[in-house]
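Single chain ahead, by itself, as structure tokens, in the form predicted alone.
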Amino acid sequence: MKSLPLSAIFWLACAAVNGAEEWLDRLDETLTISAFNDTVRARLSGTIELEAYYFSLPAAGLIESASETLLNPRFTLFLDAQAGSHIYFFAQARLDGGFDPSDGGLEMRFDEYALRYTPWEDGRLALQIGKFATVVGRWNERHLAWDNPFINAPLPYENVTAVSDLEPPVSARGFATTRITAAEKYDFTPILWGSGYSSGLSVAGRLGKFDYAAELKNASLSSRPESWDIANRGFNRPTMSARLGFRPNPAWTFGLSASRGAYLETADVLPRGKSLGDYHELVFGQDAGFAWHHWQLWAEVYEARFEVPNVGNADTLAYYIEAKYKFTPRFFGALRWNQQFFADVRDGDNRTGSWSEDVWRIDAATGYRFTAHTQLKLQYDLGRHDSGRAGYGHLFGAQFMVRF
């Protein structure tokens, strides 16, 4: 299965489209129910995704594979339920090889489940509790496969840095010379780990041209998926995050985000008198969006500081600029430029140097929606290898999905 050529995704797409549209329309109606004069409504929906990758080793980002090729199937099921105009519940369950693309065995888990209460119908306030995506930034609004013009996430959400939440450095010299191998990659963290489905509660709303959101979650933005469940990490080292947005007109959106939370999961060696909760990840972000006719543009910038035991502050800045153009209602293209910079730290000999190699990556993708239920995306990435590895890396990817 791992060596399945990318062309097979195209032929699978063509075969699946023929004769399936009418059946999917009927399925959509079957999975929608209502009761009590339509005051209670529930709908099941989902996607079947098949991704194929070919990349240079070691795999960049959060892809976990020892081979140059990877076939990553995924089945996602969504539940949306509404009781009156004030109570809303949603959940997301996935069956795949892991939250990030992996050549491991299939597993099933709940990525999201949350209850939302909206006291007023004008949207000024909504209270939510459960396990859900972070309010920081705006990429989460389009992170699901059907809405994302690309197959993967922007660089700030998946580029692994030299900061480890499992094995903090024992000295500044060791931290400054960290080089991450493929086998060790999952001991380290990015600024934001994907959509950040951690557990907690949030408050959000709209007031005129402004929108706001704040959350108290059990794990930091850089935390790994295993930490997002309240049963695994608890709530003893919470993270506070917030975003303030401004929409001056229908074309433009702007936002400011901030987050502070303890990021360490374990530590063998900490300075005397210190605990896991004394070391934080601090993130400040800015985002902008623009839509005009066939164009959509997005940009985000994140400045992050990790308080690293036995080292001090490790600062980094990452950003991306993304553009999508609709050639026709079904056919689109997208281009994304990503970059990340790392500040200097002092090593054990009081010398200064960058704590990781600067990174850049360019992503190009195209997609075609055969019907309202089927879509095919192709993508190519080229960039300087992350995690301090010399040279350049590339990735070819294809994703076919069926939505019901």
The other form holds:
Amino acid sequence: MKSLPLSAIFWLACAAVNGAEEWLDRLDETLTISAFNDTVRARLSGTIELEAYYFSLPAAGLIESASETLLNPRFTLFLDAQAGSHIYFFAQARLDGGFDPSDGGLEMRFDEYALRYTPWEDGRLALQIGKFATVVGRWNERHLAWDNPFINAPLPYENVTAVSDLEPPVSARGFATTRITAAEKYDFTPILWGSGYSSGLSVAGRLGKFDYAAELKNASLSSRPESWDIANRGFNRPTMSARLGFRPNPAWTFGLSASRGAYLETADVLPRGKSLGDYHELVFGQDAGFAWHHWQLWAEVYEARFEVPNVGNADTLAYYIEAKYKFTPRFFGALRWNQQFFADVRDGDNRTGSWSEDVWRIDAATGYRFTAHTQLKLQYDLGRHDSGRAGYGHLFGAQFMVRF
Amino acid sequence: MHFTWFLPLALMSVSTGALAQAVIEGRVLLSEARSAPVMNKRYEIVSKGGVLATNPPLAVVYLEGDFARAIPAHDKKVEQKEMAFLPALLPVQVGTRVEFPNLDETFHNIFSFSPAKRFDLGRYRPDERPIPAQIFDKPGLITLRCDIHEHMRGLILVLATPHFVVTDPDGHFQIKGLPPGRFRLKAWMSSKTTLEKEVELKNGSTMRVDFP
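Cool, the form predicted alone is there; where's the form predicted in complex with its partner chain?
First the chain shown before, then all remaining chains and molecules of the complex.
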């Protein structure tokens, strides 16, 4: 099953590097159609990615693998369509080993689909409904592989904490002594689970130098991909999120985000009289960005509070600073410093202590664009990836991709 | 003393020379395919509405020959306006300096990976001075792209001749001020298709050439 997509990726990659540039440009034009005197237009595009990882176990972030190496092919299709200047629709479908890199079998998913209505052309208001990335923060603007200077996500978006939405702790002592093993890692949650393609509706717009966005979604920022689909989780415990942005000029952006929503998926160990809707994840985020000539800089800080059954409030703070520089038209480099701190909680014996060990990670990446459609990225991470592990964790990743 | 009779003769000679220059006009049968680009606004939830301009197919008609190589006197411009390159197709003579003013309220990042000219202008503000520019010193086709807005596509055709013109959307063209002689007239239609015809130009004549 895996050999067919892998060989297709290999041959497409070779063809792309060896002078298929014009062919891909023509394919782009072929996959763009219009009707009704160009009022209705649609464009199909996509990426073919092949990622290879070598890491110390347990793997960093949300990589799910029992061995130290992982090959992760991915085929992504995008549809962008518009009807006049007011209606816009987009969708993203993926064929890969899971939303996060894993050694599981290939699966096909609709990760995003959304309809947007923009009543005025000046962008003061846009209404959107569907399954789409969260409005919180600004990493989502560059989370797709072509735009992301790195192969993985910043720490707040992928570092699993001791908070579990599937197996909440039965006691404060159990929570404070949680050790996350490689086999159980997928039972725990980060502050934000990647791009957060949950389902719901949003309102957004720009007023002068300010922009705003608010969304009502079916799952919290930390919810796992299985919860994002409204057919799986329903809409009875909605999450409210918002972001207010300030852009004094095209070079600088600043933003404040906030989110509140129920994150638990199981009611098995809840105290008597409590329900899933009583336990929230609260997030307050700040972001800043700067771009000038060949420099791009980003920084985000997230303060999160998980209301944990049988424990109380578990607070954590995570941030990252990221820089990218283009050395030549084709060659770029990027560095990212990530850290996460955990506050104290009171255990069953009334003693206080950090509910997890503080984590840091430095990511270094370089990328080379062979053509406007092909790109190779290499990345090395060093850090304390997971609580409970002695020493440092390493990750080496390589990602080759073709965009059409 | 001799200048009194030389000056009128010289003026007469220039005037006769101008009148004697040849003209080629005609029509290129353009393809019916045209691009109606769609903007990717998936993660730019705060974006203006608007419909991107449709680019009609155009051709560049140029006279190929052994012409005296002169440095082009004027700079050219490719604007970034309403999320598109304007003009979308620009023929220039080798050695031409082309400016890329950003007339949108947002950043653009123009780059080219074309062998005839590789460059990346980076992100620059609309009010940034000097306006970023490049000198195109090798003949060939340059595909302009924007690193931020993937739908943006523009072409610069760098030619080793001073005699060229872009057709109108119906394919009509006219090239004036041509010297007499035997030349190749070419009609560039796309990166894959360039039509050509032998032409013999005579002083003061107007020649009609249609492609194909």
